[in-house]
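A single chain, nothing else alongside it, follows as structure tokens in the form predicted alone.
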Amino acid sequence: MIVYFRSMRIKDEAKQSAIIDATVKLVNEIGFVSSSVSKIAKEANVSPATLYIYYKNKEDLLVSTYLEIKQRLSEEILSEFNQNAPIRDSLYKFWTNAFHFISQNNSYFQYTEQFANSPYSEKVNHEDVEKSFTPIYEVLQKGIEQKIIKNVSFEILSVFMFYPIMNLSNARLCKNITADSKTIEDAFQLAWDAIKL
């Protein structure tokens, strides 16, 4: 009896952050529309039919390029995260590791925003996404418990907690900061005092 395999092409991860990469690289330069996937194949040097490997369509690869940066991102802000330290210490390192992930990484928050405003962002369950993050509500939920954070929904918390991290670490928003440990520190301090009772 003979036998016939087909052979499977093996996904490489260094071709498939290559795509992500050159996705996002497209869409802050000429937007969703004109970043085809063609373009985006020949920007991170592959063919058109190795992405289709790793991607379904050009919907597909946007939205888990999305999430794939959304990914990254919980995984550096939480890098050694301690729920068990004193609330404040807890956010704060939450704080610095956000601040240098977007300072770095400014392609990445630039792309999230774009898509944040786009009708691929109704692709993507953000409840899910979101639960990378939930280290950090238990958190600012136990602040409120012990009465050391204001009672009051986590969306007015995000607003004094995360978003200001969003603008400072961000260049292109805030371009005569210099993100030095002493302004994250006073940033974070002033945030605090939002928040805190």
The other form holds:
Protein chains: 2
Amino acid sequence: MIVYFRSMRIKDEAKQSAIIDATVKLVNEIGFVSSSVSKIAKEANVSPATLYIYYKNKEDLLVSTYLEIKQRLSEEILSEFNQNAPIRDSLYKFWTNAFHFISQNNSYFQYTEQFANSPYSEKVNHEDVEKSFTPIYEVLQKGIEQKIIKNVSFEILSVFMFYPIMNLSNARLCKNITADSKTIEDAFQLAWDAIKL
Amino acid sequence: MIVYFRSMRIKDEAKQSAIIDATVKLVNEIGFVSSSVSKIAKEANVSPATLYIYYKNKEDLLVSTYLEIKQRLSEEILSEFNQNAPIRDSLYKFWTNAFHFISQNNSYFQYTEQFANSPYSEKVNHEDVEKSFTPIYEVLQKGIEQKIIKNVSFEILSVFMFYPIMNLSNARLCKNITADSKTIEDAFQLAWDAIKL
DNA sequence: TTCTAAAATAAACGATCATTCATTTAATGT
DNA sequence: ACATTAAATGAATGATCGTTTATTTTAGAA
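Could I have the structure of this protein in the form predicted together with a further copy of the same chain, to go alongside the form predicted alone above?
Up next: the whole complex, starting with the chain shown before.
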């Protein structure tokens, strides 16, 4: 909770978001290795010292940026979710939402992939992150109960439902794929065939 | 080609492999960011300068290490491959080989994942790397011709056949999964259902 | 054994790193 | 208008970075 005491100059929200954008941009272009605080600050048009007003240190900046993007991703995936739709339709909606978010925000997504595969990953509470995606697990659970979906662990199901799409729409890993509608349809059919009973 | 002129002290192969092991170990424990040449050298019990006898520079070390591991992975995946076996059996063999290599060499595999998701990835010729895996593509092609496997692009097929397994057996990404035989069987069934016609 | 040339190294290079400090700027309540 | 307080910053900190240099070590040919 923020306490406003007598008088207080307020943090510039545009600056905060400029820092996040600069972090994502630089990390994708030159990697974690070369993305120094000074370079990020210069890219965001702020002083290096300013960064330490918004974040405890560099690690805090990188972790917070990861969590911020994961949050946006979960919101995008779950948008327009209809509890009452058939299970296959719900999953198709999640799937296409994910595809479009990743395609249209490739630098943000690549940041999270680079982050998740690095030791920084150990600094986040992944259970908390997974909570944002619970509606997906609920749909899968309902599918298992209705004997529409195979009765295997959630890890296996989600790894087939969502990791292929993440790779197909990641420009760094998959250079020959375009996000045309046939690709999306083809790929979803494979994902569905994988998990359906 | 190496020319031996009159007399010549020979490079210590144990040192070379100590450097690779130290690189993999450190990159996995503390990431690309913190894995400095001096730390890698210290871990390998050599001088930082020695490293520059074996590799042009740090980037060369990291790229070479990536290629070395990818080479070993492809050899493991393709081992005991029988041209005449049924298609499903061949893919099952590739699949279990991959699962076991990744499970038993998790730090090596995690290195390649971290590398592939970083901008260092741009420094390798991915077409060359893919060539090591051509037998896999040939099996898939044969399956398409025999109308056993769906007629979609290789990218889509391989992304369903191999990326899920990579995630399931990557300890960093998948902490709750054990490599018991039921998991392997379950997961392969999903992969097969995804790609089969 | 002696000589040779590359392997191997310790020490040093300038550059850049993450972070802090001393100071200035700019909102806000009075 | 003024006082207050945090936002914002430029400059400096010591540490560490990747790489090079000058020197020593060592395996093998003569």
